[in-house]
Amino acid sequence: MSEVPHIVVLLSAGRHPVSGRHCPVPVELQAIGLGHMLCGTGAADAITGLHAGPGTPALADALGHGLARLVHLETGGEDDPLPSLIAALREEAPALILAGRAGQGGEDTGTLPYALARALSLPIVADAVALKSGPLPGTLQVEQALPRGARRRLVVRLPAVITVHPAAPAPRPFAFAARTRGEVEQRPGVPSPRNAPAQAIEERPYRPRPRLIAKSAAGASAAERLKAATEAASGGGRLLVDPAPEEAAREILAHLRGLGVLRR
């Protein structure tokens, strides 16, 4: 891959964690990053933000980390995006798409970079944290997180959705003249309000599982049911009220010993 590729960065209206605030999400600025580490110094230009939904006030902060140009697809806030990004992205083409691997919103799923990349028809790689040009024109090589730390490298394609994990290298810092010298293009996104869900949703709060009973066999006499009964309903063990530390310490000693926990 001589040549510079077309970047689109999506980005999603993130919330802090703690205050519930409008910020940007950290993984997207890790995606931004690697844009930039994979056109070099110079090419910011071949980058371009893109969101779909209403506007917040923290969405610019992301030209400064390294956007020269993020364009908005303004939509209503009970509208789903993914028409809107499908339709911009037909229309610009792109390269290469990179996402956060998850929002940091109350309604993301991480899902969306998945439909995206269904819809476009283009192959999709999760959770990169290095990108590299591939060894042949039009390809890109992806080093992709594994579980416990492992790594893997693959070789794609493009155009290719690649979606981008935490242990990627730290984004790039606020500059804050870089944010006032970016350029946000307001559009007009696609209205698609979202299908209601077939089934109602109910939300309850949590209620602990009654524990089961053991079933005496067939025949049992009374005596056994409620014997399997409260043995059951107990969980064994001795109760103590109040002991001494040294019979409280054998009592757990004893009770770890039939669990099998301690052999001695």
Contents of the next structure:
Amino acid sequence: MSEVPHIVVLLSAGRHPVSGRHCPVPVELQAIGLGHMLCGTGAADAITGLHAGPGTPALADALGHGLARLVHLETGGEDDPLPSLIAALREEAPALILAGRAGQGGEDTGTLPYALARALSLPIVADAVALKSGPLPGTLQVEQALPRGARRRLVVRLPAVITVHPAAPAPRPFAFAARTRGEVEQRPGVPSPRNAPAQAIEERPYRPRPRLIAKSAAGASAAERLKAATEAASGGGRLLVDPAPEEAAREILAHLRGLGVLRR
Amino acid sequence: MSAPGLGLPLLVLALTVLAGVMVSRRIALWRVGRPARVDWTRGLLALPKRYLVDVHHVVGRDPYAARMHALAAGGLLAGSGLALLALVPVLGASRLFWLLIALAFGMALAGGFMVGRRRLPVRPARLSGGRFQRLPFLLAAYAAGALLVALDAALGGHLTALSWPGLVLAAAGGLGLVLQLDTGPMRHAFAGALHLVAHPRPARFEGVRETALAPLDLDAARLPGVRLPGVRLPGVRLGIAEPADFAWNRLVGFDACIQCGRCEVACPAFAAGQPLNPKRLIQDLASALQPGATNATYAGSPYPHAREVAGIGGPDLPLVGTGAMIHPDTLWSCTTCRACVEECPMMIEHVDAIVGMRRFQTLELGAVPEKAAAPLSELRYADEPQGRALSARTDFAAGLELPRIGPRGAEILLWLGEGAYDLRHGRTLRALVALLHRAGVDFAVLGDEERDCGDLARRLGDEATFQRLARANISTLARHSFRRILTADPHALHVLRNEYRAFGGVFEVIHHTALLDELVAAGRLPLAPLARAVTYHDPCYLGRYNGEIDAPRRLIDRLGLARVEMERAGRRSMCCGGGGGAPLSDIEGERRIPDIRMAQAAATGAGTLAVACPQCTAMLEGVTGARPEVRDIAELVLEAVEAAPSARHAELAS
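In place of the form predicted alone, the structure of the form predicted together with the partner chain is requested.
Zooming out: every chain and molecule, the one shown earlier first.
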């Protein structure tokens, strides 16, 4: 793929996990960074940010992280953003839609990219950490993050929806002047009221919970608690002392299959 | 008057005209700079005092250099000026007048000899070579030649055989000197005088410690009307990218540099082998002003472990970058300790220039050091560089009574600062709180209303975040009633006391060492003397930035401690390496600044190093190996208070 693809990065209204204030979602800023990696420098105009919702003051901060343009589809606070996004993306028809694997601080279930891909009949690849032009025109090579640090490379035909994993490279640092000069294009979104939730949802800033020490905590001795804590931390598996090479190889293969790194 | 006797005044006249041409070429270059408001009348009237008193105080720290300069510059100017006056027939005919001229040039010759002796045969490392090595010969030639002519005229033509060669010698030397006015060492003479007149921080000469950074107009980044891609409108760039972005009087300041290298000797980053040499930096800035500039003529110490740069520039070309004059690592090596500014006899403002260039890197390019991006982001969204809860700032005081400010207000507002989250500095603050309770001080803290003061953001060039935090903190402080702000953090002290002023926050801020000194002097904290040797490390932001070097020392003396001064102390103290965001920039060098500073402390033989700043505590306590114990002055005071008999009685009684 020689020419620069038109990329849309989906942005959500994040909240800071400690202060609870509006802020951009780090993984979405990383998505912008991956977009830049793909188009190279100088083609930043090819990347557009897209947000549907009532809008927050921190939304435009994404401009400071390397977005030249941001489209804000204004809807009411109770509206479902999905129809607005679908309508806008049908019209814009980008080659690549990037999204974070989950937002931060709202009702972010991480399902929106999937719903969007289904509605637009696009393939979706989850948890990208690197993007590169594919071997054939109109394809994209995606490096995908698997659990426990494993990586998988696959090629997808564009257009496609790709979600970005937090293990992707760090976003570009914030540049105040770019944020000030960047454009925010306000457009009305598609009103689509959602059914009110059965129960009122209480929102509050995230606070890390204290770690529970294993079962033996209550009433056990310090040594037992230590043992329980360290056992919980160890990775499991079997300890083989001085095994035959064939046996060791079999064990390693079985372990890798168990992890899902090897398929057969 | 003999023919050579007439020749000398004419030669001086010709040289003066030539000098005018050379100077006007440089003045034309300065005009690319941004406009600056200068009080000319005041500056011109103050010039003699600024030159003879303020500059002399700094130069006089090296008495040899002061005497050398007085003789060379004084003799040269007096001799040349008087020689010009010899064109007046009455004076030209007076043999006594010519004797006076001879005397002045005799002085200049002695000065030229001293210049030579300082540089030859072995040039000290801090001085520059190149054209500077030729300077003593030119000085001596001009002075000696003119001396011969003047002597001949004074003796009534008895030395005519020497007088003609004398005139030729003076012409050669004088021409050499004048030709150096544009790009050579002599440039500092007129640029320096103009710099003293139009200095960007004139209050420095009036006994004010003018150290606050000037606010940046952030709205300048907002383009009026239509946004035109690819078009650069004038005046909209934030920070300094090119020489033309400096105010013209800052450009004059760079040209005032005489490359004496005193900044180089004082710079902690240079000592640590990081790629910063303030002298070289100022030379790079000065040479970048020339169209088609290169850094090739520089002949002093390089940046230690210099990173590769193209070394080219011009008035409208970028200053920072691998394709320009200055590598970004050079900018980020600075700890903003102002040691170079303190040492500079030409009153150059190195730190202002560095922060100006950092502002462009951060605000326009987003090119902050790798590890600084996250803290700046947390400051934007959580008002705290590590993203910790503001309410957790008071956790250090668990088990202590820490009153929160209420509608009633308090006598003293205790500003806890960033250090409160740090376990080590938490110990200092616990000692301080305990002392305040014992002395019966009416104090309170802001609790979760206290945001970061913004010092880190500002030094890293993130002026936008600093201004937001400053405005938010000022409006918080305005809601509460208190008389003074107390803090144990000199960085917060400097920002609250000096830098919030520009945003309408005028507060009386006091450092904990000064308050404890007051309390001890008033007898509110009875002490038992602690008998041991201690050395005190002045925090840059307290000593150099705010001139507070006496109160901590007085307090240490009151504690009965034997105070031993380090090699560098007071206003000339050395940085711990913790300021200016340097720990976040983390530019690689040969050694660490705190290790160097701790070695200086250990050299005093004192068992205890007294500190008064959370950054210094963290940096110096991080030094490994055998070293003096690091104690904050508040901890030492608490130790003395707890050892006092009255305190013991009170405890027994309760």
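Computed from a predicted structure; not experimentally measured. Numbering follows the first chain given and starts at 1. Here, rigid core means the biggest group of C-alpha atoms that superpose within 1.5 Å across both forms.
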Legend entry - Threshold 2 Å Cα movement between the two forms at P245, rigid core reference: yes
Inset, instruction - Indicate whether H255 shows a C-alpha shift of 2 Å or more between the two forms, with the rigid core used for the fit. - result: yes
